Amino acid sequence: MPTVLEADVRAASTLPPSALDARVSTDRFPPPAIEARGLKKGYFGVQALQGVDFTVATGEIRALLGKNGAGKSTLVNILCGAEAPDAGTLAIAGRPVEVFAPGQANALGVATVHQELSLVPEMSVAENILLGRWGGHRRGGWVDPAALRREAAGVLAEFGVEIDPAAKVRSLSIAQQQLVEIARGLSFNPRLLILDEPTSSLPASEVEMLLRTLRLLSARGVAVIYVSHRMDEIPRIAHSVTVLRDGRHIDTLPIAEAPTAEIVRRMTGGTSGIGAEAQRRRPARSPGRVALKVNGLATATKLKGVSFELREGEIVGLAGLLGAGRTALMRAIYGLDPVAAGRIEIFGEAPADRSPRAMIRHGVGLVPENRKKEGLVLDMSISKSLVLSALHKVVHRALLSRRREGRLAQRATERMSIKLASLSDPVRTLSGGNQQKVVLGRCVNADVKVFLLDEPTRGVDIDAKHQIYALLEDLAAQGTAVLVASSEMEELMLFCDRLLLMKGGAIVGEREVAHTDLAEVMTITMGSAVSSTRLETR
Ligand SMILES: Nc1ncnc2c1ncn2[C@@H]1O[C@H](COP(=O)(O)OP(=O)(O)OP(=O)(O)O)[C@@H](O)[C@H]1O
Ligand SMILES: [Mg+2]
């Protein structure tokens, strides 16, 4: 019922005056949903939080912002009881929490969607959503899968998501998995919902759905803590923002007093190298030979005859909605998934066999969407991880010299401004965004002629995003052919020469970036009637 909903949303946008000042706690207003004082947390050499106060009112949506490694996830982990602070106090709905065991969080009404996906791939969507709560669905001692599916379907429907509750999580895309994680958080009916970068891999339409759901929850009095690097989302959803920098609380402001430029200034401490995005000038590039030629590529389940060419020194973007086939296309090209039909040529040569190994030999590199599963070994050192894909280059000289590894790793660290304590630390000690930078940092070192990048800027902060754009532009300037998928279409328009517009496993349009705009790209990828008449123009 949209009218009721809209009224609710309007009501939610007027918060009690105590919302931003935790010390005021009158009888008229409920106690803050969560109140933290003097939180400290250190990991070996790193002081991740250095005495942070943090209070969120009932029904308030608070954006938690900061650069990669600022301490956002650390704060989230403490607020939800996943980690204990070294010092500080915590109260939930006015009740001090002494021993805050992880299992307690849900009982206290706190649900968290963590930055790193934590689903069990071999279980179904329904089992994952209701994980640990199958008790009510037992029949004669056995869990009744139909009852589980029904309840999960209810949660998904309320959230507006169309995912089969019986599907195995393993078979879902990253974006769909992220939606399942969020649905799981919602299923607890929490009074405080914490979301650590929930939209980092969601395309526009799903982001809208989530923002709508959160506004509705807020109107019902649910407090929300929202971590995101997508600055455009913040003014649309948050009542207030908190900025962290180097583990310190820098500022908490009502959203009306925090224009994006101000937030960025506080995040970076005024050192951001980013000018106005409008001033960004794309260097004129002159594409060379055809580096990658794909003809009629089809897979059993997703791709329906995809054909395109990618030239040396060219950056081509893959735009499309959730499930459009961007990841499937990259995986098929790279030889990760079997191909039903079609031909792939690298500089006019078709690789003898279709495997990642053969593609690497031909100079093709892939930066996968799922860094945890395919990109990174979390226990490996940062230094080794940075040179891994350049290994054939290092090993070529018959020995993996430590000094050489160190030099390559050092170069990538500087290039990507990776925030770390020591290069020999395991990758797992890095913040989410810095892990992503490691995956990308390799490409500085690797000897790659055709680059496939799937969501390269997922979860990295605004400065790092621009570093990555610059990196891709440098690679292109050196003659590398770059194919990049992103669910943020605005960003593709910043640094791509050309866009391939995907929908339903096919390329449904192609545009020079200079001759199109966001509205047109969105219309075509969403596939309304207007767009289909335009498709013939390619
Ligand atoms: N388990 C750990 N061991 C060692 N250091 C850690 C660990 N977890 C986090 N850190 C360090 O603490 C600091 C804060 O990390 P945190 O994950 O909170 O950052 P973040 O703000 O969430 O960043 P991002 O935007 O990249 O997710 C970083 O310097 C990180 O390297
Ligand atoms: Mg984080």
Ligand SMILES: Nc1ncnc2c1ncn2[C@@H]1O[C@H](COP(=O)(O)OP(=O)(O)OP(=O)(O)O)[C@@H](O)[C@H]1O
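Since the model is a prediction, treat every value here as computed from it, not as a measurement. Positions refer to the first chain, counted from 1. Take the two forms, find the largest set of C-alpha atoms that superpose within 1.5 Å, and that set is the rigid core. What changes on going to the form predicted alone:
- Taking 2 Å as the criterion, Leu90 does not count as shifted between the two forms: its C-alpha moves by less than this amount when the rigid core is aligned.
- Superposition of the core reveals a Cα shift of 2 Å or more for Ser486 between the two forms.
- After superposition on the rigid core, the Cα of Ala358 moves by 2 Å or more between the two forms.
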Given for the second form:
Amino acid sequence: MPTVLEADVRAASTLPPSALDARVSTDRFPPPAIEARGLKKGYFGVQALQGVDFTVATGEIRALLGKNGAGKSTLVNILCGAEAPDAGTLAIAGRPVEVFAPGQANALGVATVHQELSLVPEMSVAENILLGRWGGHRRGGWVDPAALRREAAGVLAEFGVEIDPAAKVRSLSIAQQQLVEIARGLSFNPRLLILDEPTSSLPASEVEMLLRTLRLLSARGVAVIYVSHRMDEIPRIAHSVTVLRDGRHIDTLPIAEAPTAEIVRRMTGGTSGIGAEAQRRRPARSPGRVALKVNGLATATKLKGVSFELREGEIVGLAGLLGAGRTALMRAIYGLDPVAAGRIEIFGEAPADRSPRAMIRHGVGLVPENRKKEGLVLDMSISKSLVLSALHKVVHRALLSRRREGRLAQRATERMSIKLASLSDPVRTLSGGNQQKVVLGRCVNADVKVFLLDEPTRGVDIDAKHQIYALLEDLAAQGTAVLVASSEMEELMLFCDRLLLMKGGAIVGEREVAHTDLAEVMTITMGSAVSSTRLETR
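Swap state to the form predicted alone from the form predicted in complex with the ligand:
Here we give the lone chain, stripped of any partners or molecules.
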């Protein structure tokens, strides 16, 4: 039996070829699925959106692109009712909306799948898919689990996903949880579906399944806003592309007029030479011995034969988009995640034990992406947090020397320019930037020779960012080897010597910062060129 969506596609097949694409460039439409005019939004003096106009037609799939910080997430949050704009108007299916909230958005046919998963781990798949809508599945005054499972199974089957509706979400892989999140969005039968980086954790086979489902929904008349950095997906799914930059709407183009080079040019705004400029201002560094050598490193789910070298006195950046494998590489090197194959050498020696404890002994330190969850004990004092990885320096005859602890912590505080009231205060009392400096200071106190830094400036203010940049350059000048991952590619080009370009768990390129530009780096990491390939419904 054909599914409802397949029947809709058969009906749509009676349209002339490229009819769906033709709709993008003509006015022969029903009212737009969503229409925004003059949207403005600011946070603490920073304008995230600056008068953005954005309209998506019924049945249209619109790719929403832009660098990190361009305003994509803010726009999505406003369109789905999660946030209110400071100014501007919004209309759904031609109806002006005055007060917009997530519940009202759902009632008006807007469903959103956010980048961050919002599932309840202890609940079943069915309970999550229909969360907040259990009232219609009652028997004798109680919620009927069997009825929930039946409806959820229907949603999953139409989506083509084979997941047990009775399974607890916590038992699923990250990819399966992402599919459940998407299925929950589809369960609302939306007229507008907003997807924010929906394929970031999906394997290739499930990406194809998702794209196929979106084509079917488009043929059915559902509008889709598709936020993604994966450029190879865009021509296979989108009718048109909107580019945001610095909170402004730069352009909206039919997919046939949106090759990768043109999109990247609009995304960067001609700021592609920042790496070479930074190199000219910075004193030359002379790399020394190979400090870290990685050969054929692979994990069961993410990394695919990664190989590279990192030398003393060198700062190398890992550039890649969400899901490229940057964090997985850091964690595998440091011994947090198991390795399926490959060899890691520290100054020519391959540690027999790949645990974090062994890596610390070999002079490797990690500054994790999530400092609060993985980098700090928030109720521990600032002083003890700064010496936690250097206890051998402050323990005397099996007892902690408070004098040594205080001296070592004070030196780190001064070197890192940590702003605090007292070293005895809990580290949770510090600002985000100063908490990050504590994590860095702890590694410095441990005499780390190979620094692994994952998103070291995320969530810190501009002053703290520049202080961290200066610290990394100072460490490199002293001979420390630094490997840093950041989703801000412009940031990497400010202080790195080389870039390793990652995509799909592999290194797909290597560039010296002085001899490349932002456009080239983004083009490589975002994937294959966007050509004139058109959306097909077959």
